[in-house]
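The form predicted on its own is given below as one chain in structure tokens.
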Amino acid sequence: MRPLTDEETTTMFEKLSKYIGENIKLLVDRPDGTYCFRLHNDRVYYISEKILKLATNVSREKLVSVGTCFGKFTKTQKFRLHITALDFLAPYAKFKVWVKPGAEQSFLYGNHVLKSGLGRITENTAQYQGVVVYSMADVPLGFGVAAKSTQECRRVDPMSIVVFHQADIGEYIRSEDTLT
């Protein structure tokens, strides 16, 4: 495990800021201790400094995972968020989308959110803005990118895509071999 370089940190924080804005600092400076981001096997882990000190006793070859995996760097050095980061993104999300009960299952199977399945959307959501997708009972289901702004969503036909799918909690089952 090693600290992220400046370039990796910038890339990761730019991706996180699309979803939670300036609330990134709330992830690092928490009242229950100091947390940090560490890189291991191209994956970024969110870990408390207490656990980090304990993890230094394990060799790199034997260490599989420690902390919460926030995402991974691709071979082209782009950062992709994993669904395991949802529990930390949801409380701080600036833009939210609620889907109707009938559209929940479709989203959890990995499909985009259509206008017909849209329950509510946060005001002033811009096009291509990162959003957290909730059920109507305020349960976070995943996250995506707004395909249309809030104003455009009011005028489009029911079969238009309003949120592009990025990740959902159904991935815990679909991709259980690759999630660490």
Second form
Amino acid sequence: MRPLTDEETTTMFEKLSKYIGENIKLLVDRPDGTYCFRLHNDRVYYISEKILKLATNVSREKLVSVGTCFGKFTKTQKFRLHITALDFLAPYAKFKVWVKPGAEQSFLYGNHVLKSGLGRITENTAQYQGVVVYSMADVPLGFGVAAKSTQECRRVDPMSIVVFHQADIGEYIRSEDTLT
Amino acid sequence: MAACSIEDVLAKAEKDEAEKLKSITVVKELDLEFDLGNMLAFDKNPPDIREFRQKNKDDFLRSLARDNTQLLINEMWKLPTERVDEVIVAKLPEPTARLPREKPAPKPRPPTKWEEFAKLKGIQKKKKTNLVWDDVHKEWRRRWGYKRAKDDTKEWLIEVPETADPNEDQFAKRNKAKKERVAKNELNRLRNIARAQKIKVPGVGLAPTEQQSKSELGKAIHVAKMSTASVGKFQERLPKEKAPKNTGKKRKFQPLIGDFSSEKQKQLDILKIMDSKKPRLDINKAVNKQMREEDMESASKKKKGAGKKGRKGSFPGKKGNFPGKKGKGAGSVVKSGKNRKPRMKQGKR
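Since the one above is the form predicted on its own, can you give the form predicted together with its partner chain too?
So here's everything in the complex, that chain up top.
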């Protein structure tokens, strides 16, 4: 486990800012305690200082996970968000998409959100903007990327993709063994 | 009949046996010449041509070779033998016949640059005596090398020449001159070798080759960039230039549990820089905004026109259609489908 380098921090923040914009500041600077990002096995964990100190007692090989996994760095040093980061993305999300109850299941199986399943969408969403997907009951289901801007969404036919799927809470069951 | 056949068989067997154990004595008209060092035998007898033609040629040659080999082995048995570990060993004498060499004779070494020059000028080597009289030590000493006569490296004092700088170290100067001469000589030697083998004369550092690989080019760029007075510190960089690999610099990370407040400050600084890099005018956003305004305008126009004709709420409210901005509750959120009631009320008004 080690702190991120400046480069790694920048790549991770750039990815995070696609979903929560300048709200990253609220993650870094928290009034309720010190929280930090740590790299372990190429994965970035968001940990409170207290738990971090406790985790130092565990040897590197034995440590599977600590705190919240935000995502991982690929071998080419790109950052991929994991579904486990949803707990911190959802409250600060700038752009949201609500999915109709009928399309919820399809999304949770890992499919893209079609226009027919789109309940609501935040206005002014640009194309390829990172969005958090909610059910109509405001339960965060996952996140993805807007395939169309809000304006275009009005005109497209009901079978076209509106949000590209990136991660959903169904992964907790589907890829249980690889999530940390 | 039977006895006859038995005799025949016996005779044949005897004959075969005799064939196998051919006598070790071979008679030749002329004695063979032997070179036991090379285990060679020269047979000067002319071959029996008639027999060679009539008989099976292979058999004839084979029997001839056998006989001659037998003679050679007989000769070898005449040498003094001794027994070493159950093996009988004989020492062969020096070979007498001179064999031709396997490889062609080596070519003469191509002349060095000096040799060429000397030949051109007609300079000839003069043989100098190896030993010279040394007046200081009162003995004969070698002209060159260790313990040579008039050894100028062993002087305890050097007179400073009038023209020279008095603060200059004459010993160091002499040492340096010697080292330079040695280096120059070595370079000339390598040049001569390169010239002889028709290779390009090696330069110093990274010599340019015809086809440089990507890594070689990268290294050359790195070396060139570092070759400034400030060791490349103020050198301009290309937009996506990568740092050179394997420069011997080890990556170093911050401690796992270090100063949390400074870490936080650093991250906030990064965020600030990221924020400042964002363009002030997001073209996509601006275009979208413009499009929305146009939509709203056209929608309101339609509504007005419809109102004149007396149709109520003529907005084509199919499912999945996105009406523009909603009534009070919606905020910045666009709803589709069912929440159409507020608009209907507006229409009535």
